[in-house]
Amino acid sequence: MCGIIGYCGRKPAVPVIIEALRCLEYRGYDSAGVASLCDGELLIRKDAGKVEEVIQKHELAGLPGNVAIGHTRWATHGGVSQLNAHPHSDCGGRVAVVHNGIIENNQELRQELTARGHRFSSETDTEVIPHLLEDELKNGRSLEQAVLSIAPKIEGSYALLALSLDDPGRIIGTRKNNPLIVGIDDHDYYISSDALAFSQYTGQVMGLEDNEVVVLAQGGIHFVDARGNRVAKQARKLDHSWAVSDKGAYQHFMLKEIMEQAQVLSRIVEQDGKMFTEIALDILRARQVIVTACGTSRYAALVGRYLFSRVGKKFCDVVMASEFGYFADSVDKNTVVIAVSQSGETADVVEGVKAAREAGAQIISIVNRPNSILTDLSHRVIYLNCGSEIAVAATKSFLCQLAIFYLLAFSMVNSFDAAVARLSDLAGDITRVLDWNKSELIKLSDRLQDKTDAYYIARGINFAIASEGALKLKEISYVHAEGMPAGELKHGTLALIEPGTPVVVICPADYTFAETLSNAIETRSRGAYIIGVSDRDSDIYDSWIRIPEVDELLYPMVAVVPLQLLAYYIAISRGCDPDKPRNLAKSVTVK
């Protein structure tokens, strides 16, 4: 995934682009670049490195012009290098393009263009776009007409912006299966993959549908469909409360987002009870219910499946989004599909939802970001209301997803208000678990910083928290970590336990306590270092992470918080940047 931004207006463009790139860096941080049009020149500056490094190295703030585009990259095609950084240009240096997505027929297009005499300087799939545009412009087309002409030739997913010396003063944008949104402020126009990039400048936004094209010019903007026909658009209000991206006094966004979870939980319960009851009835009436998600969101879905079964007596299946297409034959009008995605952009989720909707399924989405592709595809949308989440590793959005599933489960038995009350009380427990364990977690991180393997075990509703705790550790600390049902230890993993191997045991004093503790003893007898996550201490723990006693269905929400903080402190101990883990980006908009 990458971040793209364009600006056309009365102000100097590049300072606007620079500030936007800083906001977008969470979407990609291995390289960055800017292209600006000024006085008959196309100025391109780009390089490998973090946004701030590229800004300083190439003195980007000094670039002139009132029209510019920018890009921050997360590499998919081609290594991390200056040549592979965006923007990309054509043979004559008259066209510049930034792009987010994957061009699946890149090799075929490259071969055709090379045969026609085009010269390529990068390994990226993106570079075929400016060369395709070059040919169209040479044939006398405007940049708008050129983009309309080449779009049908591109297979895959994309959001792209283009500018050209042959059509100065304008930016052309189009998208397919990737987000692109326009911001408007009087005679200043912005376009980006994320409204967060320009939220400080405007509160009015417009979205693009797949295959639509937008033209930004200093005299105004207009939209056309794939055939070039004008399309009328209505501006929507941007929710600025969501678009805050300041980490305040915290060293990292991840730490801020962990520490604000109690406050966030107090906000999330402000949901529409009537809507939840209606959705719950739809779920209960459905012949089959499928939850589709990736990564952290899938672990939230696994807790949700348990809650639906335990509270609502409704079985549902959880299918990872990348595999959902292989089960599509069973989806029909009697199916409810619940899609869970913090960003609402995840490519695998979006593709599966499109197929399910075409088959007649009812789509319910659980998302955090407004104005997303997934929300537009859904019949009903539940928003997390947890504000912008900038760190790549999800924390507060996971807690809010758990809360949404809790509310839905209790809405199935007409107990929405009771569930709201329980979650409201839980905010204090979240604060306590952080206060109780901070010092212990810092000491524990120092002890574990040199470990190369860790195992997280639990049973029942807590199993998904073991998986999520392990995921957090591997994401930001680069430690091999595995989460599993405690009962599966004897089926292979026990062979990997050696003296000193960390085993995190999630065993609150609920119906899983005794059996999970027994499994922990099995690992201790092989020399494991036992870290207990429980409201009850035990002699077998080498280290105890204390959680409060709560209702057994709420233990996942208090257990996951210290595991997030442990992963954070281990990352710091190992010299890693928890906000920007290597090879990962916040939202995966490519398959």
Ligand code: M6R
Contents of the next structure:
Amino acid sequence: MCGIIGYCGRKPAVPVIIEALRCLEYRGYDSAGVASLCDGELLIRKDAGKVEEVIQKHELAGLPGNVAIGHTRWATHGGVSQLNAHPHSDCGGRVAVVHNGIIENNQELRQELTARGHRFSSETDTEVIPHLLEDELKNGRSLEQAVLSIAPKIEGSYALLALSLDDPGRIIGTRKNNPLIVGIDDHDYYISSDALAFSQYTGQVMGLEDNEVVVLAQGGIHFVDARGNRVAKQARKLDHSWAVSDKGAYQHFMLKEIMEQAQVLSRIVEQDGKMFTEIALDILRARQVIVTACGTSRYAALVGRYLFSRVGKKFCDVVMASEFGYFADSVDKNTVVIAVSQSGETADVVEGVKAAREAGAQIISIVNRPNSILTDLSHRVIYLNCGSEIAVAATKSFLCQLAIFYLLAFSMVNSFDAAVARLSDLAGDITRVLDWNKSELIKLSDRLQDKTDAYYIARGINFAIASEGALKLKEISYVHAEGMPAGELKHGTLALIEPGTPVVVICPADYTFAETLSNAIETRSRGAYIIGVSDRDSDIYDSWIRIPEVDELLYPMVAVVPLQLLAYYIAISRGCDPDKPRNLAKSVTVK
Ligand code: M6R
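Let's see the other form, the form predicted in complex with this ligand, since the form predicted alone is already up.
Now the full complex is given, and it begins with the chain already shown.
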């Protein structure tokens, strides 16, 4: 949520910032802005709107200067408006700050600052920061000292960048519980929430620990700890294969990411069998195993729960990360917590994991983004290896999460290699399911585009796919959709079925087939329009999405793919932007 970028070096800074904002837009896209230092002036341009709109409207490309910061916003405190867009400034317009995170004590700080005569121009929590810095600078502190001195006063989470006319030629950055990474190319320095923002210029990066401060100046860079003591850092290489963010020939990232699923699944052979076996043993030995995640990642965990039980005979619970804290009392050193997160920076997941770690639990994380906050908190990390996922709607990361759970479950019975072989074969089935259904799904999306509600049902291991299919539809098409176990329908939701209501029935020809179909027939008797997702055709389907026949534990992986594509085409036919759904952002770094 919110992307920040800074550049200090020999090049014109704003073009670098603009390119970076385009890359960071997945983190928030309701407002954008830049601040540049040039010839004794602090130039700030910002507005509500998508990055491209703000770039054009304010002719950002023409802004001079070699030191600049930028921001793309996902609103938390204060509505979407020009005044609430970042960068934010102090009373005299001498300091500019961009921030990602939440300042929890902003109300108290605002009151204190107002009492001291500061005037605020936005409703944001962020604006307290430039005003706090203003006071420090007036007391003769350097910007670095000012940031060090105000950091302990700020409660909450932040990654922030500041520049000032009173200490020109430098950018100061610091972070707590939010990502910030530095890129170095000779005497050009970059700093951002995501290395993707500068990966086209450099592959040399340096991380920043919580509470550390970095100073990017035209003559060099240095890091200090919270007390101001110098910290030595080694640059490491960025994995460039991960940093690619090109749509290629596709109209949207979401479509590209759906289409590359067969290819990313084939990378499963790169997973380390020894590590899986060790982790599987830890899971089997643990007194209790809790999986925590949000959204799509949680649905992957729900499939994992069936796999652990069915294959490894190990029960685990799946707890929504935002609710995890309420169960923290029962976490101890005999608990294994598995945290699943594409981004590795979802605030609810990170917070739960911190609490569990403090309680002595062993933390295993399943993540996509390398070097994320979650990976730093984990004892063991399993990477999805599916490359950068840019579309807000998760697709390929979900498929890879399912594959990881499959490998973990089979590692519990010492069958890692066999599981890898089965997953490798599945890549062909993923390609087939896309080829078979593409044109039918386009037609179906035209038929469904005006519907206001849709229900997705399934049983057993396929149940979470119903929830995931519904989540895809609602988040990118704004159609109300619910996914549920098919047997649960008659306990209330059946009352909502009317003639023409779409019901997506995921009923592969496995142990769930007969009962799921019978629940579908109950909805059909009330006039529902039945979309069957199965390898077996049936008279009761009004539309059939055909999936290949696979091992019954693998049906979730082939069933989810056409549902992603269906949601995509419905979004397109309703005129929605599937990559940037309203009100959402890819990384949810606030609680
Ligand atoms: O990065 P994470 O996997 O932790 O993200 C969790 C959810 O925010 C995410 O899956 C969200 O539900 C997606 N937009 C769904 O497509």
